[in-house]
Amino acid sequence: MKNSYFAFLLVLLASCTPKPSSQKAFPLYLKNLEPNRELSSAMKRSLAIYEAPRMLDNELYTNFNYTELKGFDYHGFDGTISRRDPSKIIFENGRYYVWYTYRNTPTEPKGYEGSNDTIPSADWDLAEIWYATSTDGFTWDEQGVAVPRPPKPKPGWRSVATADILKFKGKFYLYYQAFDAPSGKYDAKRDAYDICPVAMSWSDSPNGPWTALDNVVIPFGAEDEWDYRVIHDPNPLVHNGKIYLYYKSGIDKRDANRKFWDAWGLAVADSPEGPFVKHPLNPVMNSGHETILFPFREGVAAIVNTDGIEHYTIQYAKDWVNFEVASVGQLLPTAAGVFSPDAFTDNPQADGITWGLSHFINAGGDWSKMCSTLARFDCDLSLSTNDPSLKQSNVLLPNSVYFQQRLTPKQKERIHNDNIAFLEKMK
């Protein structure tokens, strides 16, 4: 038997011994590479996949910085007022402007169980879209509402969210997320909570008045399909001349193991009223829960933040539908709405983005009063900036802020038991 198994071993070692090869070492300098030199998996990525080997020669790789936005007032993040999923940026008039979602209630989120009409069950229930407009992305005015909820039973009667931003031929037209039923709220027979489906207002100038389409403008999938349940955070783009419109929406089932799996489909239409027709090979992302898109180069590039087996990356599809990681990113923006000035001009070679603005969830510190705040992010991801400060790979981050990521009472107990037992187990 031990022979047997020293035979084996010997085998084994055998297949794992590199083999005799009569090619160079790996060069010191890439131009002196072999074009029909045999790599390793990790360096045909870093030559096939990815635009560059080096970060800095990577136009879709960046740092993100954050600066905290003037012009806003949050009620001492007492939880009464959130502003929250800012939308693209736009410029129109001589001045930037940001739509979002925006709650003003009479006390902090309570929860599904302790909403009423007037109680907020969530972050974003009980909101209307509101906006603002800047001259330098910092200092925004509070210009009021732009998309109230509608009596009921229009759609988001409830509350209006997620708003994005279009102009297509003249035209603006914004697209939310149209709450019937307070978040929360479980729907047995659909297996899910926060069904909501997404509908759009249209003006003829970005300060309004808007006026509601008043029709569901992507349907959801049939019971047996992946996008049966939910709808969310629709993100209008222009290519070729027709509307393409992302959304996510989810696999599987949402439970304490987070089966549910988010990911990210495309309908495309010619008229932003639609009908959209959905993509035949959706999901198009298989990550990401509040993904944020632009026109680059002549493609898309996508910001994967939170979510999925391929969160915090960068990805690009060339031809706007099949995605691939472009670059593995630190700090992402969350919900993040960007200054992308070809969003809808069609460009064939799209500059992409150098800043937006996105949100910070328990603004104020204390969960049991949540509210969201709006922050600016600058980053590197277009092609006529050249930042090499934005480039750099190792984001030092406080000692603090890990050791906030600190166990649980639970986690404590298990690792003591499994210590017990391992101690036990080697005596």
The other form holds:
Amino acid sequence: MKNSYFAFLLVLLASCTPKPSSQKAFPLYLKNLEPNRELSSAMKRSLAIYEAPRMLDNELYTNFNYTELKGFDYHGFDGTISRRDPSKIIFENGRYYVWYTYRNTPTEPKGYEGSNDTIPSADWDLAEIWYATSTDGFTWDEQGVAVPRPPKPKPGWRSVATADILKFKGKFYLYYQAFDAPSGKYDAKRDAYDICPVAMSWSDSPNGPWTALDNVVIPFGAEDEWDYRVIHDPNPLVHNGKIYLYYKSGIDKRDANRKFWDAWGLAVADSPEGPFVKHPLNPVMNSGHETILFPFREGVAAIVNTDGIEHYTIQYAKDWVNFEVASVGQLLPTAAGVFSPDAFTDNPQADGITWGLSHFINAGGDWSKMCSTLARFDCDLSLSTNDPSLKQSNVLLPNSVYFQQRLTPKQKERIHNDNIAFLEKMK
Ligand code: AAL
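And the form predicted in complex with ligand AAL, for comparison with the form predicted alone?
Okay, now the whole complex, with that chain kicking things off.
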């Protein structure tokens, strides 16, 4: 049965294989490429899908160089102070502004079972949205709280986290995750642990005061829809005079690491309060845990970091909906917030980005004292910047990084047993 199935596949493949063509060998110089030449799939991708085949010429390929920030205290990384999930960075009143999840709790996170009214379950539990300003992007002055936890039972009374900023018609809007239970509480109906709606606060100034709109801005999908479980990481931009807000949700079953298949949707609104209309082609991205988006040329680019089949890629959607992989990268920033001067300008030739902030979880190197820190990254994803030193493909990591990926005792046992079985078979 099996053999006849493979024989059938072979016949099918042979019938699909292109006839040997009489064309000349592929040229050494691309300028000599004949226009109608038959190409392999890989060369088609290089020439038609990626932003440019050579990394050096590819405006959407970059390395990321990281620098620690000055100006933030972390209480010796004992797990009581955490800063994570930075927003986009904006420039107002002669300085840069960033918002982020700030946690200052009596202890480090203790998991759902160990949490109570003052002890956090997760790094982003019992948090507030704080902000900081800077004139160089390296040294920051922490300004304090922007959006506090509102009184119970308003959305976010347990925690407000993972904010992103929108400037629209002269006003400022923060979209964020508003928790009314400690993250980690299991919701059997949704089969999920980190459930919260997206809320929004607005202000006339980036310095506040912020007024909370006590409504859910991006509704969950219906029970049988792909974004039923969570709506996370709201990411608003302006396109064609409208608000294009991208968000993460999770499809299908959870795996052993309690993860779904991370995918991203788009919701469009005429005004910041909504209603946000979900795009019929959602999900519009098939990967990325904390994807960051920014206008680029007439479209939108996305830095897709961990999770999903296209993790560690930079993608581009000319029409803001249909994303293609533009390049594959290394050491991408985590949960980044970028300085995107065109985020809200509706510029049809957006320049892209050259820096932003990333978070690093496990800041002190001790997982039991879980806390996160913000750091800066610099890159060349900009049309006007040309820094070939940021277009290298061989980022060399210390050997210790590889040997940290240790085999577990269970894996060792499986390999040992497989080998015994192999030796037996080869006898
Ligand atoms: C992240 C984000 C969301 C999640 C948690 C905090 O970095 O994807 O914000 O809820 O982790």
